[in-house]
Structure formats: C-alpha cells, structure tokens
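Here you get one chain, nothing else, as structure tokens; it is the form predicted alone.
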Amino acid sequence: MAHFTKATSVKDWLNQRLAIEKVEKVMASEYWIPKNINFLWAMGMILAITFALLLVSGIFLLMYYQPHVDFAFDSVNYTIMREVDFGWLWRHVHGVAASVVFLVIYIHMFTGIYYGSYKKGREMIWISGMLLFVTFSAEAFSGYMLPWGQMSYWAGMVITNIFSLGDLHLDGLVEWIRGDYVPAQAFLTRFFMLHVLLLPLAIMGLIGLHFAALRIPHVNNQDGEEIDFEAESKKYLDGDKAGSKVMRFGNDFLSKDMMVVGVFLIFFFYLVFYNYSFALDPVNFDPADMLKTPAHIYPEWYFLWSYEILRPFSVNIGLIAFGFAQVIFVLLPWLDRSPNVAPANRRGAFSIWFWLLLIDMIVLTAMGKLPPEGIFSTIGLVAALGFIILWVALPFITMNEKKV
C-alpha cells in the first residue's frame, strides 16, 4: 500500500490519493507546444467547446423531446419551440452547433493535410481524428432522424437502403438496422439511443485517445521543423522562455486558444440569433409522411460531397465509389510516400494536389444539393471521378518528391 502522510491542505489530501499535481503536469504545465504555430492550431479547442455546447443544449432538449413517431415532431416544433421558455434558443444552439462543428472539423482536417501532421510517428493522431470524424458523422445522422420531419424520414430511408449493398440485396440487414420494413417506431427509438447515449460516449473516449496520441510525437508546427522537445522544455524551465522553441499548453498556449475561441463564439452566436435558418431544413418542418416522397432528397451540407460521389454512377459502382471515399482519408499517412514533413506550399506537386482536392470537394458539395439533371449531373460526375483520380495519383505524385 502507498505511504500516506498527514495532509496539510485539501489539495495535498487529494494529491496523495489522485496525484492531481502529476496529472496537471502531464496535461498542462509540462505539456509542450511549439511556438511557431498559427490560429489554425486552435481548431481542436474550438471543437471541444462546440461539443460541450452540443452536450449542454442536448440535455435541455432531452427534457422535453418524446421519442415516439406520434409525438416526436410536435415535441420539437411545438412544445420546445413555442411552449418551453427559451426552448427555441436551445434548439437553435443545438442545430447551429451540429452544423458548425463539421465546418471546424473540415478546417482542422485540411490543416493537418496541408502541414503534413499525419507523418513520422503521428499516424495515430490522424487515425484517431478520422475515427472522431466518422463518429461525429454517425451522431449527426442519428440526430437528424429525431425531429421526425419529412427529410428526417426520407433521409433515413435512403441512407439505410445503402446497407442493402446493391445487387447483393442484403435487405435483411436493412430491416435489422431499421427494426422494421420501413423507418418506424423501432427505427426512431434505436437512433434516439445511439444519439443520446452510445455515440456521445464513443466521442468522449475518442477525444481522450486523440489527445493521448499527441503526447509522444507532440504537436506539429507550421514549418515542419523537427524540435527536440526535451532540450527546448529544459531551456524554458531554466528561465530562457524567449529562446525556447516551445511553450506550456497551460496557460501559455491555452490563453492564445481562448482568444481564437472568443472570436469563434461571436460568429457562433451571431448565427444562433440572426442566421440560424441555414441549419434547419424547411422540408423538415412538415411531419414525416411515408406516402409522400420529397421532390429532391439530400443530406445535410457536410455529407453532400460523399453523397455526390455515390449519385452519378450505377448502383454497384456508386456504392464502391462511396465506400472508397469513406475510407481513403484514413490511409493518407501511407498513401503519401514522401518523407517530407513540411507545409504544402514547399512540396511542389503535392501543393497542386492539395488545392485540387479542396476545390473538388467544394464542387462535390455544391452539386450534391442540386437536382442530378443537365449540366449539374455532368459536373457532379466529373468531380466524383476527379476525387478518385486524385487519391489514386497521390502515391505516384509523392514517391519522387525532392527532400525539402
């Protein structure tokens, strides 16, 4: 048994039993961050704050939401929005946060790609981040079902049909996921459980894994410089703070983080109070009706790029392309064959590849919201093929890249 002495304070009593000083050092005061970074490195903290907003607002909505096909729509659109004091505010916060969190995720993801933050021992940071992206996507989809409006119902119908896997006709799997032949009470209940319990727990666990994965390789920097963190942290602790290339996470880097978070929250609450309609699909203000198909079914904006990769092709080829798009980002650390850890603007052909990928995904997102007809269908097909070609070409582009 460990040796305990008479505590001199509450902090000392807790420290002897929970090692809070050691935890504080590991998590903050001796967790070292490079100095040569920019505001884009604050996206992780913004994501944590946005997730907290989703949790808090979700708890308040949960107090009045009823997960039943006969009452779900009214509990959201009448009880919460009209009868509960400030219910509209919590719904706006939750809806805007659910949309904005993906904007920040994409910024965070492309920042990592641009600066090569997935290489040289940082593979687990990238993999845990991509697992978070997939889990957030599942959380968003399950939450989109809960208002039980027209687009909720038909989006659920279309997305779950994907699991039939085309000509394999795995209809039994689709029925197992839904709990019925069509989305109904069993479907709503199990997606409610996923949204409020299982997936949030998974997200919290993956956030812990993502943060833990940063401990050994440390955070990358905007120059891709290889920093000796032990030597630089010793220099900092010896008093040469200006000469050291690193700073403490708490409270040096954290204070910079909070500055960026403050700017983000101004933008966020502007959307909540003045421009929230972008997060609430007008079609979803009609109750779910299994006998009336919407003229144009589409997912939320953050899924449009992958939806457009599925849509231009025949069923089987489209499913293969869709599956390709879902897993290919995870393989990035192995597809990029270059040893260089440097920003894309110093990597020649990779820089062109990066900007082409970003533009292509923006085009896919724009086309995914439009009906698949005429010129829009052609542009969507070209963009989908371009996405696949870019990823197939990446190993060849980076294989012979000159060292920088």
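Quantities reported herein were computed from a predicted structural model and do not represent experimental measurements. Numbering follows the first chain given and starts at 1. Throughout, rigid core stands for the largest set of C-alpha atoms superposing within 1.5 Å between the two forms. Compared with the form predicted together with its partner chain:
- Once the rigid core is used as the reference frame, the Cα position of Met399 differs between these two forms by less than 2 Å.
- Relative to the superposed core, Ile389 undergoes a Cα shift smaller than 2 Å between these two forms.
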Contents of the next structure:
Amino acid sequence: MAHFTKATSVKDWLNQRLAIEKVEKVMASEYWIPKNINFLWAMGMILAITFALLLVSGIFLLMYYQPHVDFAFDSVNYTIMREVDFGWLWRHVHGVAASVVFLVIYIHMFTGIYYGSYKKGREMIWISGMLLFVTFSAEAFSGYMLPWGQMSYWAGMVITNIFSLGDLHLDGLVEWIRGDYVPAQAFLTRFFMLHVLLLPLAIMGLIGLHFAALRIPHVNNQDGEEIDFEAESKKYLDGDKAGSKVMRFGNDFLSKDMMVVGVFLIFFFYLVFYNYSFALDPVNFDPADMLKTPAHIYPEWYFLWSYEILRPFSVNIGLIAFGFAQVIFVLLPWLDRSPNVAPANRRGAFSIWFWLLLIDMIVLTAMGKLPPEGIFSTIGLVAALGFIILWVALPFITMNEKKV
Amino acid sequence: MHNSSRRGFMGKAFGAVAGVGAVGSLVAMKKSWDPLPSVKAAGFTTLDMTIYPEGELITEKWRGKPIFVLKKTAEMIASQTESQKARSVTVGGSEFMIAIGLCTHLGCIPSYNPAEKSFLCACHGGMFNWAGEVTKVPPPRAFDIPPFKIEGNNMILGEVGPEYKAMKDSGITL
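For comparison with the form predicted alone, would you give the structure of this protein in the form predicted together with its partner chain?
Zooming out: every chain and molecule, the one shown earlier first.
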C-alpha cells in the first residue's frame, strides 16, 4: 500500500487517494490547445452539452413513458404533455436537442473536412467521430419509434424492410429484427431498450474514444500548422504565455468555448420555448395505424440527404448507392491523397470539391423532403449521381495537389 | 520455459472454454429476438370467400399486414392476360385477386383508385394494376401473395395449400 500522511485539507485527502491533481492536469490545466482556432472548434463542446441535455430530459421522460403499443402514444401525448408538471419542457428539450444535435454534428464534420482535421495522425479522431455519427443516427431512429405515431410506425416498417436487401429477400432477417411480421410490441420494446440503454452506453464509450483519440495528435488548427506541443507547452509553463502557440484547456480556453456554448444555448432555448414544433412532425400526432400509410412519408431533415440517394434508383441500385453514402465518409482520410493539412481555401481544386459536396447535400436534403414527382425526381437523381461522382473523383483531384 | 508453456496451455484452455460460452450466448441472443410462439400461433386467418362483393377492393388483416381481396368481375376475367390469369385464385367458382397489400419496394400500403382500377404507393410513386402487377417502378415485382390453403369456400391464410405451392414453384410469388 502507498504511504499516506495526515491530510492538510479535503483536497489533499482526496489527492492522496484519487490523484485529483494529476487528473486535473491531464484533463484541463495541462491539456494543450492551439491558440489559432476559431469558434467552429467549439462545436465539440456544444455537442457534449447537448448530449447532456438529451440525457437529463430523457431521464425525466423515461419516468412516465410506457413502452407498450396500446399506451405509448397516450403516455407521450397525454400523460407527459398534459399531466406531468413541466413534462412538456422535457419533451421539447428532448425533441429539439435531437434535431439540433445533428445540425451541430454536420457543422463539426464539415469543419473537420474544411480544415483537413482527418489527415495523417488524426485518422482515429475522424473514424471515432464517424462511428459516433452512425450511433447517433441509430439513437435518433430508435427514439423516433417510441411515441408510436403514424410516422414512427411507417418509418419502422420502411427502414427495417431495407434489411431484406432488395433481391436478396432476407425476409427472415427482417422478421428477426422486428420479432414479428410487422412492427409490433416486440419491436417497440426492443427499440426502447436500444434507445435508453444500449445505444447511449455505446455513445458514451465512443465519446471517450473520440476524446482519447485527440490526446496524442492534438487538436488541429486554423492554418493546419504543425505545432511542437512539447516545446510550446514548456514555453507556456516557463511563463512566456504570450509567445507560446498553445494555451491551457482549463480554464483559459474553456472560457472561449463557454462563450460559444452560451450563444448556442440562447438559440437552443429560443427553439425549445417558441419554435419546438419544427422537431415534431404533425403526422406523428396520429396514432400508429398498421392498415393505413400516410400520403407522404419522409425521415427527419437530417436523414433526408441519404434518403434521397436511395430514392431515385431501382431497389438494388438504390440500396448500393445508399450503402455507399453511409460508409464513404469513413474512408475520407484515405480518399484524400494530398499530404497538405491546410484549410480548403488554400488547396485549389479541393476547395471546389468541398463546396460542391456541401451544396449537393443541401440539394439532396431539399429534394428528399419534396414528393418524388416530375422535375424534383430529376434533380434528385442528378444530385444523387453528383454525390457519388464527387467521392469517386476525390482521390484524382487530390493526387496532383500542389504542396502548400 | 517449462512454466511458460504451462501458462500457455492454461491460457488456451481458458480461451476454449470462454469461446464455447461466447458462441452459446450468441445463439441465445439470436433466439431471444425470434418472433415469440404466441406471435407465430396468431399467424393464421380464415376468410369466408362467399361474402365479397364483385369488383370492390376489401382489405383484410393477416399477421398485422393488410391483405387485398378483390373478387373479379366478369369483365376483368374476360380481359385477363396469361400472366394475370396465373395470379388468379379460384374459390367456390369465383376468381379473386389476393395479395399482401404492401408495396414490394419498401412496404408502404398502396391506395386503391376504383375509377382507374389501379394502386398508387404514395411513398415512392410505385403503381400496380388491379391484378397486382407493377405498372410503374420502383417496386421490383408484383404484389406478393400470402401463403393460403383453400378449404371449401374458406381460405386459410398462413397455411400452404397445393394452389399456393404451385404459384411459388412457378415463381409467380416469392
């Protein structure tokens, strides 16, 4: 056993037993952040805060929610919304956060792409981030099932049917996932389990991995500059705070992060109190009816782009294109062949590629919401093909990139 | 050296035991997600085929899925093509179009338009004619036909009779 002395303070008592000073150094005071990063780098902190909001509001919803096909709809729309004091608040916080978290994830992702933060040495940050994106998608989908409205039911029907994989006709697999011939009690209860236990656990584990992946390569910066963190942090600790290119995470950099989080929270609670309905589809206020499909079914806005890649093709090609769209982002560190770690605006053709991709995904999102008729189908098809072409072209565009 | 090989053996032996346990638990996990016996037992529906009016689409329910039943009119029977005839089910002297009322694309319920005698799936714009065949993609194939068995004037959905087996073997339905 280690040697213990009489404690001089509570902190000292804890320090002898938990090494809290060491933890504080690793987590905050000697966790080094480059100085030249802008507000876009605060998206990670915003995501952490939003996840906490989802967790807390979810715990309160969980206390009254009933995972039963006969009671789920009323437990949400009557009990929580009308009977439980402040139940509406938890539901609106949960619903709005579920939607907004994707907006911030997309900003976080595109910031990473723009500044080349996925490049050599930082691949694990990118991969763990993409795994988080996939897990968040599953979390959002499983949560969408729980109020057991019309959109819940039919989204469950359509998404699980995707697992029959077109002409492979894996109907047994689909029935196995559902535990029934159609989405029913077994389906609701297992998606409830996934939503409140298994997927949140996976998300927390992945957040840990995502943070750990930052420790060795460190955060990228606005100029893609390679910083010698050891030398710079030594300069800082020796007192040359102005001359050092890095600063402490806590409490120095954290103040800037919290400033951005503060602005975000004002926007967030504005949505919660005054514009919550954007995250609640009216169709989902009809109870699930297995004998009637709503006229238009569409996913939440954050899935529209990949939904639109599935839609314009025949079933097999559509599924292949959809699968392509799901995994291609993960491969970005290897598809970008240029060694330059620099913002897109200094990288020539890559800059055009970046903006085309972003515009293409916005077009796909818009078309995914519109009914698949006439000119919208055509634009959707062109945008879907454009998405695939852009990714296939990426290695060729970046191969000949000039050194900057 | 002697010791380390002993440790190695113990490691491998432990690995083998744990491996058997892991595979066993995977089997249990797979099986717990299978449809429950009560769900499977409720998977049969008997329809009395004498009650249907001619030329009108009636939706029945089987295994939670809609089942389209359309008693064909003399006009429909006269205009049938060979492939449409092959999809026809005869019970008690009347011909029926029987189908699982889910679009074969991704499983929405197409709505029936009696004037046009056609089905439109609002989800992705697929269309079917009154006989259940695709007239507009994306659906990859005609409506699926549920497994059925004919007993007198009754039709039992969920059981496989000789008529259904013949349809399956000839590739008319999945």
